[in-house]
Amino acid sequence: MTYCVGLLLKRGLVFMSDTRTNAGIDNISVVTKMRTWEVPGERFLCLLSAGNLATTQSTISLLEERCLAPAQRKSALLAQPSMFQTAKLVGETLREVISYTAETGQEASGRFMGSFILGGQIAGGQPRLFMIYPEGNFIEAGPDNPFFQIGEHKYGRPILVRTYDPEMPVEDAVKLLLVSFDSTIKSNLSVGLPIDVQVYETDSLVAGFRQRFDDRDPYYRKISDGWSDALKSAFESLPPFVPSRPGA
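Just the structure of that chain by itself now, the form predicted together with a further copy of the same chain.
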């Protein structure tokens, strides 16, 4: 499994992904699920992947080879006129890879599923964030649905729902996502450290800071240990339950 989140803020985009991949519980590896591309001053793209690793890696390789082939430059990942067209290209490539693999008929096509979160900005447009489905179609984040999660999204969702604020600085969003990831990692073996984070600041048209957090990272340790204590204090701050209250 996997856990990835892309967050749309007034001040930019924040992406976070875990790195655990497994073929059965006894075959676990570390693989990044975050890829970025940039043409400084023109565009920045970040892609987070979940699902079958062969599918998502093939999709990314095809997207990159299209970047490199001069004859196909018109249809390349970095030559799309808009984020919408970029999402469309990623979706079409993903669907193509899944169809090709499923064609052998060896397994149900469900085995080869994958999905992406794509975010970025192209000069002249706004920062945009998309969730791309295995069928190749996609939805876009907006004020009503300002973040997307893929993979093991349930454990870490309550804290996002309650604490996300579109006005928050990107540094606070990194802190929020670390709490969401730490809650997930503590509850589910299929999501694991290290964690990759990538920030993009609106209108910068260049990659913002990127960092990898492992279990020795002093800031990650402070968040992970501190959150247990902070949650306990928060819990204690709520009024006590008294059974058989009058009128209950």
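Fair warning: this is a prediction, and the values are worked out from it, not measured in the lab. Numbering follows the first chain given and starts at 1. Here the rigid core means the biggest group of C-alpha atoms that line up within 1.5 Å when the two forms are laid on top of each other. First, how it differs from the form predicted alone.
What would you give as the form predicted alone, now that the form predicted together with a further copy of the same chain is on the page?
Coming up is the bare chain, nothing alongside it.
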């Protein structure tokens, strides 16, 4: 399984993904699920993937290799005129890969499923964020749905819903996502460290800050331990339950 999040802020975009992939409890490995592309001053793209690893990697490889015409040597991802067209290309390629690998054709519920979160900015447009489904269609983030999650998302969603603020600094957004990931990791063994984070600042048109957090990272340890302690303190501060007396 996997957990990936793309978060839309007024100041930019924040992406985070775990790196665990497994084919059983005794076959666990680390694989990045975050890919980025940039043409400084023109565009920045970040793609997060979840689902069958062969499907998602094949999709990314096809996006990159079919665009390597000898005369251009430029990815089709980097040739699209808008983020909408880029999302459309990713969706069409994902659907194509599923159609020739799945035993039942384009059966999205099969074992060859995959999904993506795509975000970035192209010069002349605004930062945009999309979630791309196995069927190849997609939806875009906005004020009513400012973040997307793929993979094992249910454990980390409550903190995002309660705390997200479109005006928050990207540094606070990274902290928020680390809490979301820590909650997920503690609840589901199929999601694990290291965690990759990528920050993009609006109108910069270059890849921003990127870091990988593992269990030895001092800041991650502070977040994990601090969040556990804060939850215990909050629980203890709540009023005690007093059973009602019969007939009262």
